[in-house]
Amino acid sequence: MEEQLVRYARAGYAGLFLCTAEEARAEAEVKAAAKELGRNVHAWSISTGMIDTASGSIHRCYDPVEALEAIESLSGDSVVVLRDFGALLEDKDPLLVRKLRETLHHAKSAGKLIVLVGVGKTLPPELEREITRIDFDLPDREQLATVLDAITDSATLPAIGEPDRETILDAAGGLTTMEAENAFALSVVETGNVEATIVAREKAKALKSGGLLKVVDTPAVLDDIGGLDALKDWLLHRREAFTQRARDYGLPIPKGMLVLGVPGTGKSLTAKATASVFGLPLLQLDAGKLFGGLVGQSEANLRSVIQTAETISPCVLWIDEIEKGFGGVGSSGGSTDGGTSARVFGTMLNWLQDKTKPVFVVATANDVSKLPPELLRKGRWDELWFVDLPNSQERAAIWHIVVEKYGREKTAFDSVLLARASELHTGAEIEAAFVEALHRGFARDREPTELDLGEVLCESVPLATTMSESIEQLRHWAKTRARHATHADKPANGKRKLDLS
C-alpha cells in the first residue's frame, strides 16, 4: 500500500479514497509514503480540526468547507488526510461537493495529495471521476503475526510453536488488526493461552452475514452421538484434512457431506460434532432465509453467505434442512418466481462443485424426494450418508448418553431393557421420553424409575409408526444411493445392506 500511494502521488493524483475501517493502520501507511516523498502530513477530522502531524500544531477549523479552504492555504507539497469525510458527502451538500472539486483542482496544480479515509461510501456522481477509490487490504499473515507476538509478550506467555502458530494465524485471517488483537486477548482471558478455535469463533461473530448465518458457539462432540459408527470413523480419518500437512501430502481440501434420513436420528448433532472433529468454527445457515421478496435480493443473500463463509474459512458451514431452500426447484424455478430459485440453486451448485476455499459444507435433509437430483451427485459432496432408525445397540448407547446428560448415573437404568422397550424410537424421542419421566418423578418428589419410562414409552407413538410409508420410501431410495451411517448394517462380507424390516 505504501508503494501504491507513492506511485499515485508521483503521478500527480490529487484525490484518493482509502476505504477501510482501520483508520490507524491506513494513516500509518500514508505517513510512511509521505516520508518517502519528503512531504508533510496534515490530518483533519470534524472533532479535532486540522493537525500538523510533525509539529502537533492545530488549526481549529471544524467546518468541512473551512477545512478545504485551509488545505488550499497550506504551503509546499503536502499530504492531507480527511477522516470520515465520505460520511459528510452522503447528504450531497452542493456547497461541500463544489468546494471539494475546487480544492482537488487546486491540489492537482499545487502538487498536494488529499486522502479520504473511512469505510466505503458511495461518492456523489460529480466526484466519482475526481477521486480514486482504493480498497485497503486486510492485514497479511506477517502483520497478524506481529499482533500475536505483541499479545503473547504482554501476557508473558511462552512463544507459540509450529504448527499451532500457523493454525492461529489461519483462524485470524480476514480480521482487522484491532479485531485480531481483541480475539487474541479474549482467548488469553478465557483459556490462559491463544487458542485458534476461540479466534475463529470471534472472527465468525465479526463477519456473520446480516442474520443469514448463525455462529454455533457450543458444537457437540462425537461422544454425544449414540451409534453412527461408520460416519464417525469417516470423520475421524479426516480430522487433519485441513492442515498444511495434508496439503503437503497431496490431499485435496474436503468439500463436505450430505446427511439425510429420518427426523430426530442425530443429523443435526452430527453437523455440530463435525466442527469439533475438525477444530473449526461452525456456521449455521437456514436455507429458507436465503429467499427475499425484492428483485435480486435472493441472489445477493447467497453471494453474501458464500463470501462470509470463505472469509471465515477454514470453517464448517451447516445448511439445515436444505430441502426447505432448494426443494422443488425443477418444478417451480422457472414459473412461479421468475426463475429466482433456479438462479440461486445454480449458483449454489457451482460453488459446491468449484469452491477452493476450505469450507466444509454439512447439509442435512429429512425429505430426499424434494431435492433435485443435481444436488445429490458425487463431486459436490465427498459422501452422502443415510441415517436410519437406531438399532438396539445404538438405542442402548443413546439411553446412556441421555441419562448422563440429565445428571443421573447410567448404571441406575437397564439400558438393554430400555433399548428393547424403545424399539422404533429415534434419539430425539428417547430424550423426550426421559424428560417426561423426569417430570413425573419430580411431581412425586422422587427419582424417575424404569416403570415411569415404560409408561411413557407405551403412551407415546413413535414417528416411525406415523410416517412408516415415508420412512420405507426413504430406505428404498438410500439402498443404492447413499452410504449407511452405521457399520452394524453391513453383513460379514462387507457389502452394504440396509435393514428394510
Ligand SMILES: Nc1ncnc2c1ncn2[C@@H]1O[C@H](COP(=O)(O)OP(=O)(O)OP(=O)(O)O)[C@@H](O)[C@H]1O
The other form holds:
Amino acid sequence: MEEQLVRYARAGYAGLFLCTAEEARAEAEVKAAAKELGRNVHAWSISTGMIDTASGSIHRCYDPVEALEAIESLSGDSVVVLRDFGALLEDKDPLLVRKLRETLHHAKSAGKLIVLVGVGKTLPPELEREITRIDFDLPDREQLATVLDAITDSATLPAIGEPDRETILDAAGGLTTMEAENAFALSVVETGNVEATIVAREKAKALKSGGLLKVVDTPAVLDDIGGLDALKDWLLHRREAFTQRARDYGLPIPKGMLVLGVPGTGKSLTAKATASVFGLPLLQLDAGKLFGGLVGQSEANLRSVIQTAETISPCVLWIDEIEKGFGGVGSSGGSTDGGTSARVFGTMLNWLQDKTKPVFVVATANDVSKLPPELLRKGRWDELWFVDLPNSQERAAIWHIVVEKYGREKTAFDSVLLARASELHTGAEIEAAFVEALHRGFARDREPTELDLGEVLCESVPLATTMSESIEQLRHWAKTRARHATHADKPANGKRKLDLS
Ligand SMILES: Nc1ncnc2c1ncn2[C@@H]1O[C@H](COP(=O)(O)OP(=O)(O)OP(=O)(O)O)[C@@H](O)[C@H]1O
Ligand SMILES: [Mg+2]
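Okay, that one was the form predicted on its own. Can I see the form predicted together with the named molecule too?
Now the complete complex, all chains and molecules, led by this one.
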C-alpha cells in the first residue's frame, strides 16, 4: 500500500480515497509513504481540527469547509489526511462538494496530496473522477504476525512456535488488524494462550456480521457421499493442487467447478467435502444477499466478498444455489433493477475468469434454465458436473452411509434390498426415510426393521416422480454440456436395468 501511495503521489494525483474501517493502519501507511517522499503530513478531523503531525501544532478549523481553506495555505508539498470525509460528503452539501473540487484543483497545481480516509461510501458523482478510490487491502500475513507478536509480548507469553504460529496466522487471515488483535486478546483471556480455534471462531463471527460470507466449519468428507465416483476421483486427483509442490511442478491453480443437478442428491454435501479434500477453509456466499438495497451497494458487496476470499485464500468459496443470486440476469437484468444484477454478474464472471489467487469456487444449482448461458460456458470452470438421481449401487452406498450416520451397524440392513425399494429416491429422501423409520421404531420401543423401511418408502412419493419433466429436461441439457458425476459404465438412471451385483 505504501508503495502504491508513493506511486500515486509521484504521478501527481491530488485526491485519493482510502476506503477502510482501519483508520489507524491506513494513516500509518500514508505517513510511511510521506516519509519516503520527504513530505510533511497534516491530519484533520471534525473534532481535532488540522494537526501538523511533525510539529504537533494545531489549526482550530473544525468546519470541513474551513479545513479545505486551510489546505490552500499549507506549504507546497504537503500530504493532508481528511478523516471521515466520505461520511461528510454523504449529505451532498453543494458548498462542501464545490469547495472540495476547488481545493483539489489547487492541490493538483500546488503538488499537494489530499487523502480521504474512511469507510466505504460512494462519492458524489461530481467527485468520482477527481478522486481515486483505493480499496485498502486487509492486512497480510506479515502484518498479522506483527499484531500477534505484540499481543504475546504484552501478555508476557512465551513466543509461539511452529506449526501453531502458522495455524493461528491462517485462522486470522481475512481479519482487519483491529479484529485480529481483539481475537488474539480474547483467546488469551479465555484460555491463557492464543488458540487458532478461538481465532477462527471470532473470524466466523466477524464475517457473519457482514452477512454475506460465513466460514463453514464442516467435518464432511468424501466418504460421507454415496456414489458420484467420477466427481470424487476428479477431486482426489487435485488433492494437492494447492500445495507449493504443485506450483513448482507448473500446475495451474484450479479455478473451480459448477455442480448442477436434481435437488437432494448431495451437491451441497460435495461442496463441503471439497474443502476437506483440499484441506482448505470453506467460505459460503449467500448469493441472494449480494443484492443489497442501496444503489451501488451490490457491487460494493461483491468487491468486499472477493477481497475477503482472496485475503483468506487459499480457500474454497461455495456459492450455493447460484441461480438465486444470478438467475434471470439474461432475461430481466437490464430492465428490472437498472442493470445492477447484470453489472454485478459481469464482475463475477470476470473474476471467475481472471482470478489469480487460489480461491476454488464451488457453485451449485438446481435449475439451469434460470442461469445465464455465460455462466455455463465450460471455460469458466475446470469442470461442469451433472448429478443425477443415484443408481442402484449408489443408493446402496447411500443406505450404508445413512445407517451408520444414525449409529446403526451397516450390516443391520440389506442394502441391496433397500436400494431396490428406494428406486427414484434421492440421497436426501433416503435419509428422510431412515429417520422416519427410526421414529416408528422408537415409538414401538424397538429397532427399525427392513419392513418399516419398506413401508415408509412405499408411502413416500419421491420428488423424481412429481418433477419428472424438469429432471428429464435437466438430463437432456446436461447430456452434451456437462460431465456426469457418476462413471458412465454404471447406469445412472433408476429406470434402466438394475445392477444388483
Ligand atoms: N450422495 C449422497 N450420499 C450421502 N448422503 C446424501 C447424498 N445425497 C444426499 N444425501 C443426504 O441428504 C442431505 C441433503 O443433501 P444435499 O444438501 O447435499 O443435497 P443438494 O443436492 O445440495 O440438494 P438441494 O439441491 O436441495 O440443495 C445430505 O446432508 C445427506 O445427508
Ligand atoms: Mg444444496
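Positions refer to the first chain, counted from 1. Think of the rigid core as the biggest set of C-alphas that the two forms share within 1.5 Å after superposition. Quantities reported herein were computed from a predicted structural model and do not represent experimental measurements.
Can a Cα shift of no less than 2 Å be assigned to Phe434 between these two forms, given superposition on the rigid core? Stays below the 2 Å threshold, so no.
Yes/no, Phe184 Cα shift of 2 Å or more between these two forms with rigid core fixed: Yes, shifts by 2 Å or more.
Rigid core superposition, Ser75 Cα moves 2 angstroms or more between these two forms: Ser75 C-alpha, core-superposed: shift of 2 Å or more.
So with the rigid core superposed, the C-alpha of Asp170 shifts by how many Å between these two forms? A shift of 6.4 Å at the C-alpha.
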